[in-house]
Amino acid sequence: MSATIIDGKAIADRIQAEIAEDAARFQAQYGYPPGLGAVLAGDNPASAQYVRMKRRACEKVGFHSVAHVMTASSTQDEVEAAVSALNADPHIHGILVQLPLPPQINEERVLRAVSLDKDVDGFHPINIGMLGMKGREALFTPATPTGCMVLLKEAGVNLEGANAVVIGRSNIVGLPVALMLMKANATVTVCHSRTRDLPAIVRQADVVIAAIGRPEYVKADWLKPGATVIDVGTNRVDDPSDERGYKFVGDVEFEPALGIAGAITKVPGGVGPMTITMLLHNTLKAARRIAAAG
């Protein structure tokens, strides 16, 4: 029996259509659209592409967007000044700081400079701290982990008491998604490069979140039969059979996993589209809060 493929693109398209309708109602009520501002520093082609994709997504749903694009030699003051300008702009409701920043930039200082009311990426230390506290709720949660949680819900996964294994402990995905799984009452194990006997731990998991950035690292025979697999990895690998000379694969062996998992996301077309969608969702939420506050 083949696993159900969780189609992140189809889910994202449906949610984005709802966001576009809500954005039109917002503009009709207030006379201006929700706005997203991006700060990009450096010469990372992937980061530049991500910012372009997010701005195109804004255009698609009727959002206003601006971008402050700086070089890899940008100073701390210049990056923080860009954030401050967006904080002060009444038509910008959400601020995205594209990570990673150049090595001379203190990332935490930049993220802390983002207004809490506009922290639609959910990376402000206060938002992350609230996410980690029992009985508290973050104002915004990070886009990719939130997308993972929506995909699990769409797949009909009952997280209450489930064994969930998160592979990877980054501040962007692994750590926040583990905290969100705990809030959903799953029993969570976070694995990383120092974990002993990773396959044995993964084999106990009802839910696997793979977010390590290593192509097809998680083998199909590590999976518990019927497990739900959310593959966050997007890894470029050489492929002479593709006209581009390369293809993108996830952190999990996809084809072999189809015969073992109960449900699995594909790469591309799984978590990726959900990340942008959740960023748009957070921006609309921020716009409503700011507009209501007057």
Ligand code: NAP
Contents of the next structure:
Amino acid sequence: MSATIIDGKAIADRIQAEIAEDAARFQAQYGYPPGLGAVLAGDNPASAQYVRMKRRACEKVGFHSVAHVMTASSTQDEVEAAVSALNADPHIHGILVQLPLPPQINEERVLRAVSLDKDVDGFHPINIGMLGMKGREALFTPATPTGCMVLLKEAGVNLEGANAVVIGRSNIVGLPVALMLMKANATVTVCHSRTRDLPAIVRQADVVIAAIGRPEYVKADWLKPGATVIDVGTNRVDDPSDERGYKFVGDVEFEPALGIAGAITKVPGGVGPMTITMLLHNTLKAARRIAAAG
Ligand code: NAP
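If the one shown is the form predicted on its own, what is the structure of the form predicted in complex with this ligand?
Zooming out: every chain and molecule, the one shown earlier first.
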């Protein structure tokens, strides 16, 4: 039996169409569109590409967007000043600080400087704290983990009491998705580079979230038959058969996994499109909250 492919691109397109309609209603009601502001410091080509993609996505759904692009030698004060300018801008409702920041910049201080009302990436320590605490709700949850949760919901996965294994514990993916799965009443195991016998742990999993950053590291025969697999990994590998000379693969051995998993996301076309979509969703939510508060 072949696994169901969880089509992140199709799900993201549908949600973005709904966001575009909501944005048009917002604009009609308030006379201005929801706005997203980005801070990009440094010369990391992937970060610049992500910021361009986010700007294009904003245009597509009718959001206003601005980007503060700064050099790799920017100072702490300059980066924090860019955040403050966006905090004060009434046409900006969501702020995105593109990570990683250059090494001389204290990331925590920058993320703390983002107004809680505009923290659409959900990386402010207060939002992450709320996400982790029982009985509390974060105002905004990080985009990639939220995208994973939406994909699980769309795939009809019942998380109540399910064994969920998260591979990776980064601040932007592994940790927050583990917290979200726990809130959804899954029994969560978080694995990382020091984990002993990863295959044995993955074999217990009803749900696997792979967020490692190593091409096809998770082998198909580690998977429990019928498991749901969300592959966050986006790894560029050489591919002479592709006209660009490379392609992207996930952290999970995809083709063989099709014969074992119950459902699985593709790379590309799985989690990636959901990340931008969840950022747009959070920005619209922020715009509504700010507008309603007058
Ligand atoms: P990261 O900060 O490098 O974290 C990687 C995590 O994987 C770490 O916790 C690390 O463990 C763990 N790890 C590394 N090697 C391992 C191994 N052999 N066995 C078990 N765990 C291992 O990466 P990230 O930012 O979370 O990103 C992970 C992947 O997701 C990357 O491919 C990235 O490109 C992709 N990504 C995709 C999206 C999207 O929108 N699709 C968004 C964000 C990230 P330690 O903590 O012990 O070092």
